[in-house]
Amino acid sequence: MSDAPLYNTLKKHIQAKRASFHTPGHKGNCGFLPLDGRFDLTELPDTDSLYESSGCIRDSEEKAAAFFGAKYTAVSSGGCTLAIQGMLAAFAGAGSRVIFCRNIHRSAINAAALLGITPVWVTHRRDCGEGLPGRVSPEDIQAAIESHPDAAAVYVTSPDYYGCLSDIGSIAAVCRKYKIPLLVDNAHGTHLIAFGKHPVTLGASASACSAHKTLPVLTGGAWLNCNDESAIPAIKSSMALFGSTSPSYLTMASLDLAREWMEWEGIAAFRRLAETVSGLREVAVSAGFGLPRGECDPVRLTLLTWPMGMTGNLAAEYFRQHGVECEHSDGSAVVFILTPFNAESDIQRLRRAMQDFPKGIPLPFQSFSIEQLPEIKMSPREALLGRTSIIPTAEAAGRIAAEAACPCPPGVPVVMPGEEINEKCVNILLKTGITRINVIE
């Protein structure tokens, strides 16, 4: 036995051998790659350089770009955070005003605060279904963006960790009316191309797309794809502020060939998979389990498990009993990734473990969102690089929050750094199970 504790536990992980519906998008399903240590290689004269490219990574970029059909894509190695931040640095710059989403990711909060960003949040509309948090509605953005005029961006999430869509077309629409750039955090949605729903296809003016969590991309492997022709110049010194100088090859070779296949294998494959999902949603609703409403990703497969009696954290752990590795699960649902590396071995595992699944009592359901968000007393720079101190949550009202405190469900931030924390978010936060909370001093 190895001495390496981190290689021993993946090494047994490996042996269990369960269904893979989680991240990354190859499943471990890497051998139509054909990359090995050898191409672990780093900026050379002829291996060009991420940040000022002008060979074969411009090359590489270019062909991303023509198949997203964006006027710019760039190759980011530092996952879709650093895409995030480089797309934040290019559209809206530092000290400026963003109108975000609510369900923002602690990357896009953590990049506001090292730009000196004021944010303007816009709420959720709770239409996807109980324990999940809703779509960002085209009215809610015009209201923000009419309220801040001087907003430099919209800032949304689409598709969630669920898999719903909010209505980018629309939101895009909006944002084309008032001359403001429409940001979208596509992490999960990367392959939304195949069905027409990628939000550059949508007419957002730039995504960040977290490649390696449906492509067959290795770890961090991301694109951040631009329609915007006055932010391109800036898109790779706003990365460069960010990104490591030694970016992995490995990884940038991974993205070229997943583009590659995508364009000659990938778009068929993803609309197979859609057809498998459709079937396993009917299987889903036979046995019991709730699906979101509305528009969703095609291949995302999400249960809502409550109407079984059961919480989303106990069915993960039923799931894993019967071989099957969820992506997510919190107290009302599991979430599945399913991509075409997916053997049809691991499709029927998942559809015996669902039609197998014990139904009992549906559980009460109770809200946990905020419908009136806290005042906010400093801004996300100030509380997350502040003098701070952990205390216990039931003593923190009146404080002032550093961190975001997020509840699942719904996976929305009860209280954002800078945020006052109010008796009603103390209570929220209790009743979830979040005992500890960082403040400023």
Ligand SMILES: Cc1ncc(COP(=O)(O)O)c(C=O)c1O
Second form
Amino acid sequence: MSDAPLYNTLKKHIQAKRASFHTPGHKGNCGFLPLDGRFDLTELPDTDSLYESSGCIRDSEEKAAAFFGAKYTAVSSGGCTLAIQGMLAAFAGAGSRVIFCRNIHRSAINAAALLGITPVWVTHRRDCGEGLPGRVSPEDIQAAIESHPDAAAVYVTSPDYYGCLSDIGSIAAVCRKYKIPLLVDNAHGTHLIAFGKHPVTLGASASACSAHKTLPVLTGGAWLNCNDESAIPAIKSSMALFGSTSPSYLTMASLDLAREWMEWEGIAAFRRLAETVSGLREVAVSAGFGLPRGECDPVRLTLLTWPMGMTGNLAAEYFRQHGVECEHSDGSAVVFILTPFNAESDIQRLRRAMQDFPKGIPLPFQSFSIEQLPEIKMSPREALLGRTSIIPTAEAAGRIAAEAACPCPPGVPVVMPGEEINEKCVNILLKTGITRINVIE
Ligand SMILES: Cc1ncc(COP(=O)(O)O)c(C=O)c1O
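Beyond the form predicted alone, can we have the form predicted together with this ligand?
Below is the entire complex, every chain and molecule, led by the chain shown above.
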């Protein structure tokens, strides 16, 4: 045993040999990647430079753009977070107004704060089933554009964590009609290119894709795809505002190899995986689990566990004891990320654990959301960069939130940074176990 606690813990985790249904998409099956420490290089005369790419990095980006059918693609080793920051900076810019769906990831809220963006919130229709955030509708996006004609962009997360897909094709058509760019957080959907459901295929102006979540890419590898000529010149300089000057060549090379693998084998492998997942969904339904309704990512498996009498968090523990590690769990669901790099033995283990899952009396379902959004008192920038303190939620009525407080289910923040925490918010947060909250002093 060495004296390195992180390394030791990772080693112990690996020795447990649980089946990985979480990120990264390579599932530890890195033998496929012909990369080792020698490839951990830096900007040298022959290795190009990310933010001024004109050599091998640019060639790799051009191949990725051709693969995704985008006019321009940039690589990121700073995750989708960096792609989101670059996308918002290049398309919307500092001090602008942006129409956001309410279930945005914290990377987008933080980027909005850093850029001084004023958000306009669009709430979700609860059309995926109890306990899930739901989809944003083209009609609601249109209404938001009509009431905020000065908005610089529309920003939508699709798929969401649970694999639910919003109707990006119709939302893109609305955005085209009003000549406003549509930016899609496609963190969970890089592989959707295999199913003709990638946001860029469906008409988005740009998408940020967390490739490491579902493709055989080292953690931190992401692509920013852009289909709008006018934004292209600003993309690299926008990413450079936020990104490290030492991007990981290992991660960038893994993106290059993953794109090549997708072209040669990956598309077919994901289509075969969709059949496997379809079979697993049938097993899940006959075991008594609920599934999300409507259009979903064909390879994401989300099980609603409350019909089985168990919270998602307890169910995740059950799966862990059966050698299966999920990606996410909350009060009502467990989420599994499957990729072609899962071995058949992983799939069998998951199938057996679902079949043997103890069936209880369905839990009385409680999912909390607010019909009326709280009043905005200051910008996300002022709230996130201001002086804050953490206080008991019970004492927070009338205070201004300095964080997004998000009960799961349904995974949509009740208050956003800069919004006033009202009595209703306090009630929901307390009922969902959020007992402390960060507020403006
Ligand atoms: C919806 C969504 N967007 C963006 C991100 C950020 O991605 P990354 O971790 O690659 O920076 C995540 C990460 O979990 C996410 O779930």
